[in-house]
Amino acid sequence: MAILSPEVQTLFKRHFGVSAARFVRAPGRLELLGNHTDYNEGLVLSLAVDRYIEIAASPRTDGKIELISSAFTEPEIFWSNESKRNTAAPWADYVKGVLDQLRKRGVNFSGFNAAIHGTIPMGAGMSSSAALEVATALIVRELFPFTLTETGVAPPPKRDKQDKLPAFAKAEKLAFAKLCRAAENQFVGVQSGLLDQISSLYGKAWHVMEIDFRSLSVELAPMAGVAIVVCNSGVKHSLVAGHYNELREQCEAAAKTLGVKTLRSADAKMLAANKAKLAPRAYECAHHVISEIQRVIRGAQALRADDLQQFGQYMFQSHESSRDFLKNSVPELDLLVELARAHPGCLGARLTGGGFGGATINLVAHHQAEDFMAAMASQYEQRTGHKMQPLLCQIVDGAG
């Protein structure tokens, strides 16, 4: 069980009056490496992050869900068989997304009044969204116990002496995971992949996760020694705007092109042979996820070798094909990445995250980290105007 944090304990108590019964928290991610190529079933490197969506909460009788947030003023109210978006709140799309995909799996559950706090910036690419729903799958398991399987529900599990649930096995973990993605693609309508959701379950402290996408594996190899710092560039980016599935179809365009199920399938030379059947677009955005696949089962063997001078160059190349190909990247993001560079503690720097905005993640050695960041907030407010200060991240376990 999570720990309590005060504010989301005092946020429940302020509004309804009587203390929360259950609380859960669910950490955000950065993806250190492999932009754009899970949906593509490619590999990613990715870390969870000590910024957290937690929430608190207790059962009602009368079968309404009343939520309360701290970004927001006004309470979202529905009865707990409704799945009806608010266009006055889209924010809770995401639970009432992860509430939809528990009904059709076979979930009973009732009312409940459920307070949200976060430490996530919103619209920093650190996913928010996927640990709000990671978050609302584990407390209706907190408050209605259920055993989730690939096919729908198996007996609830048993609180132990301490009033706790038992930790999730492997295939429960990856069946929520994937439930949250659900919720995403069909509620929320974001075609994304798995990344954000597999990441907020299965981070491990001190823990690079290296995530096959197309096998859905999940190993782990150790991360210390270096500072993961976060320069949020200011501009927020709307996933749901279009820019994310416009992506994803460039790059399933591509691969039926070239005649491949995804594009991890696909190798440079195939796609150089191909590339005048290719529309422009398709190309660049196939150039990238095919570049970036390699860029990532490179730059783990780096990590390996505990050579993290040459993880930070694959990091910069990796930046430089999401700006120049994938074409997800804006001003601010790429000032923030030419700003690290020329930090001599600065061993790597790029966008993490969907792009059109958010933020860039940033390897740092660590006792250079407090003046990269004064350094970086100070350039950056006289570069553009607008105060920016950066996050140092701790690698965290994951929710599950």
Ligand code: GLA
Contents of the next structure:
Amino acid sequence: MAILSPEVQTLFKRHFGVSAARFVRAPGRLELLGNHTDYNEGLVLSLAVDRYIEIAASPRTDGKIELISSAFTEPEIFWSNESKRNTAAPWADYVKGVLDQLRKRGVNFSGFNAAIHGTIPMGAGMSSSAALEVATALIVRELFPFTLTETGVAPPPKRDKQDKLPAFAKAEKLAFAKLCRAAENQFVGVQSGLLDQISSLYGKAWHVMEIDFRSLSVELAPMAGVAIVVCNSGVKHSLVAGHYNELREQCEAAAKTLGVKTLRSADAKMLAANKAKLAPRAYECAHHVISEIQRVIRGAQALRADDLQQFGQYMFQSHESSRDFLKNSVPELDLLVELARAHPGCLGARLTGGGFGGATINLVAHHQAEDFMAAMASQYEQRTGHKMQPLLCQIVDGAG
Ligand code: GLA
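Pass me the form predicted in complex with ligand GLA as well; I've looked at the form predicted alone already.
What follows is the entire complex, opening with the chain shown before.
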């Protein structure tokens, strides 16, 4: 069972009057390189980081589910066989969406009480929503054990003498990631790729995940000796409301015109030869995705060769491509990258995640991290009038 912060246990006890029986947690993620490439069957370098969604829960017998979150005042209560959205509690949609998918796959569960506590900043592009989805699927598995397969469920796993459920087999982990993504696609309505859910489940401490979204395989490469700093612009991104689905449509339209299944199968030459056939926005999006996949390939090579200077250059280039071609940056993110670049300790910086607000990820020489964080905080405030507290992140194990 996961080691949890006291907050989630206290929240459960305060709200439900007793201690919780089961606990899980799922980490947030940082997209290190590879912006909007996942749903194009491309490549992404990703990290699970030490900010979590934690859930403490106990079963209940009346068939109701009651959720309380430390981020919202009102609890959300509904029947365990119900999947209705409540516009007053959109945060609960991620939980309900996962429950809906579990039900569709034949997982049997009844009522439960759950307290949710998060340390992942919301709307910062660190995947608090995917972590909530993953934590929900895991807490249901803790409360009502089941084995998930590609197509449904298999006989449940047994707890060991320490009352622990066995770790996932590789294929089951992927099935969990897909289930959580389906919750987001179908219940919440964001046509996101699998990046966030895979990252939250497959992460490994001190390692970068190299994810191939065509084969859905994950390789791990060590990454140490550098500080990872997140600077949150404070501009709330909202994929739900957002332009995200629009970008995806542009990429799909470009692939169709180029005559390939996805942009993974296209290259720069093919794009240049067909420029006249493509609508300007579709061309720009395709240009970003095709060049970004190449940057990930080169970036992975640089990381394996321990060349962080070179890797950082790919990060800067990635940001420029997101800004100029994909057009999912905002002036505050551009400013954060500009300020970071001017700092002598900064190796690379770029926007991370969906974009349209959210945060930047920065690689910084260890011994200069403290100075970098102080400089970024004061300069960002000077330039925008907004306070910003950079976050130092550690790479951690995923939830699976
Ligand atoms: C969001 C989505 C991911 C991915 C990134 C951009 O985080 O949920 O699937 O597309 O944006 O790379």
